[in-house]
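Presented as structure tokens, the chain that follows is alone, the form predicted on its own.
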Amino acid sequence: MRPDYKELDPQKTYLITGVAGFIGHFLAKRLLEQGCRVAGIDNMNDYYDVSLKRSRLAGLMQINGGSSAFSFIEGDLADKGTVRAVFNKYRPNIVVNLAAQAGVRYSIENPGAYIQSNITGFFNILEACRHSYDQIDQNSGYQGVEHLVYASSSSVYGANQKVPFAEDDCVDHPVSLYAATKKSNELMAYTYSHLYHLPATGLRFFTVYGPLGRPDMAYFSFSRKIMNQEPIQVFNNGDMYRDFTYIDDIVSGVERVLCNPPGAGGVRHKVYNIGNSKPERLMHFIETLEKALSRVTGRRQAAKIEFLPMQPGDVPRTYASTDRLEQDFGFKPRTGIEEGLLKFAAWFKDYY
């Protein structure tokens, strides 16, 4: 642990990008459930079902019994000025980038979303993050932005072959626009820390999962086939293995780090790897998950499987090693897919 850290500090304000999204809405949870103010954006596109969306915004308004801690605004990071006027408005200490448009397969199929979302949206915050030191006041206390943690993507590893991928790691080979967005905004926010004194965090996700999770992420669409008796498509013909990180873990995680920015001195960048360090071979995930949704609905499901070769851009194996983020904030994950997958199927039998 280092030795400066600080806990999550309720006075600051708290800006949380993509709140309506998986790990946006549980971030902003925790934030809430533990007295803090937190303003979120979101630009509640369609990628998937708005609903959704939808459900996890109204849970957030009814924490503390429909608090005025919690301001949403609908807007979209790529307009400048509403991103500018977000900033001038709410005066955010601590900006959390969890906006993007995600997906790896998507991006082959629509890359203009994601130079839009991931890289003009990311250097709309950059920029507003920079000149949010313009409105210094004493008077208030205000400092401008403190800490700016935004979310990369275990994707920038590619290919390597050499596991568990580490920080210091090549990440110069993507194989997908979604990866090289990522990797690009590592190279942004470091830029923008070297010029601008900017302390920045990238924090590379390890696939997570959980209740309210993302519909596009495979175990969301595997659960609705196994129970409609319908084939799952599984790539590589099942050759693959993921790092399955539950969303209680990456909220634990990301919470760590808020109020705790690179040291002074030099470039006051720093990246982390955030996942299980546990990978797990999709077959036993599949497994695992039939027995979780045989358990909640008391009748045996059984996936159907049809093997398919590897889809272009996708990698048969991540692998985080996570002695960085345990070293400095004494993080470890505690959440198994057992219990993970269980708590999924039980949240999607009653949601669906």
Ligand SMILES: NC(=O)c1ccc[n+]([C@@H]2O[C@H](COP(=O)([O-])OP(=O)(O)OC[C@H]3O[C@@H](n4cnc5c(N)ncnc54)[C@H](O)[C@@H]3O)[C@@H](O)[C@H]2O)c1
Second form
Amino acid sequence: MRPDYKELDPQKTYLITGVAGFIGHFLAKRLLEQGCRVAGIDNMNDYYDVSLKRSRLAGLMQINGGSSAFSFIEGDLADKGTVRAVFNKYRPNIVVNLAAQAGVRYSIENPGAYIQSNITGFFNILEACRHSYDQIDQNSGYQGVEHLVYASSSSVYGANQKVPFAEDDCVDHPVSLYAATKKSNELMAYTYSHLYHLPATGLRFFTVYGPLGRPDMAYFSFSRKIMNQEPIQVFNNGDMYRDFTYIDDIVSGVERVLCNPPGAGGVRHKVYNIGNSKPERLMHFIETLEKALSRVTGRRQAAKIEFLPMQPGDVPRTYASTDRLEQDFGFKPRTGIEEGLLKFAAWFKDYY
Ligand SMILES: NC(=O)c1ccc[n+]([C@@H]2O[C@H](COP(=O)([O-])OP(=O)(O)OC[C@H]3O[C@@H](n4cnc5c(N)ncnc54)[C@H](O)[C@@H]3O)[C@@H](O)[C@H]2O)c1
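Form predicted together with this ligand structure, per the form predicted on its own context:
The complete assembly is shown below, putting the previous chain first.
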């Protein structure tokens, strides 16, 4: 653990982008429950079911009896004026950039969406962080943005063979445009740290799942199809491994990083993996999901499987090394898929 480690500071203002998204929602919830002020922005795009995004937001509005600690702004990061106005109004101390066009397969279909949100949007965030230093104000004590934390992804490791994936491994061979935008974010953040002394931390998340999760992800469509007795498509003939990471573990990891920007003495930019460090064979994951769905519905749920070849942009295996995270923050995800999928299945049965 870092000797200078600091717990979450409820006196700070946190700006979360992508707050109506899966991870953004749970992070905002955690911060609000601990008495923090949270401003959240999201463009509410219809890449997946917007009503799910609305219900996540409605949940946030109710925390602490609907206190004024949470402000929501519907707006697009690709619009520079909007981003600047949000920074001017809320003067965040800590910025967490989670807004992005996510998904690997969709980046083949609609590459432009990735450039818009992940490149232009992230550039606007970096610029707003940089210009927050023009607002430093001795009277109010505002110091500008003290830490930018942003979502990267395990997809930056591409088809690397060496496992577990460690932060210092070469990540110069992305196999999807999504991965290329995430790697670009790391490079862009590094440059802003170098040029403007913006302290920044990139978090490479590994396949995040849980209640209120993303309908475009495989476990979600698998669940719907298993319950409807429709066949599920399993790529690479099932020979795939994923380091599935439960949402609460991701949020705990992010929470520990927030008030701990990379230390002075060099460029203040660092990258961490947050993953379970326990890759699951996809077929075992599906069996565990069948059991969880059977348990919550009280009847046997069996998947009908259609095996297909590997899809372009996909990778056969993800596996996180969490040594760096453990060393600096004394934390490592611990939730196994048996426990995590049961919680997901219970929510899924009620919501859908
Ligand atoms: N869920 C995972 O398994 C996973 C894995 C690795 C990395 N990530 C990254 O973590 C972050 C959060 O992922 P998530 O699973 O919560 O995704 P999500 O799609 O549920 O959330 C992203 C949110 O950002 C919003 N958004 C997208 N473009 C925007 C824009 N231009 N302006 C404003 N809002 C915009 C969307 O409406 C959405 O609500 C993303 O950056 C994603 O790439 C997620």
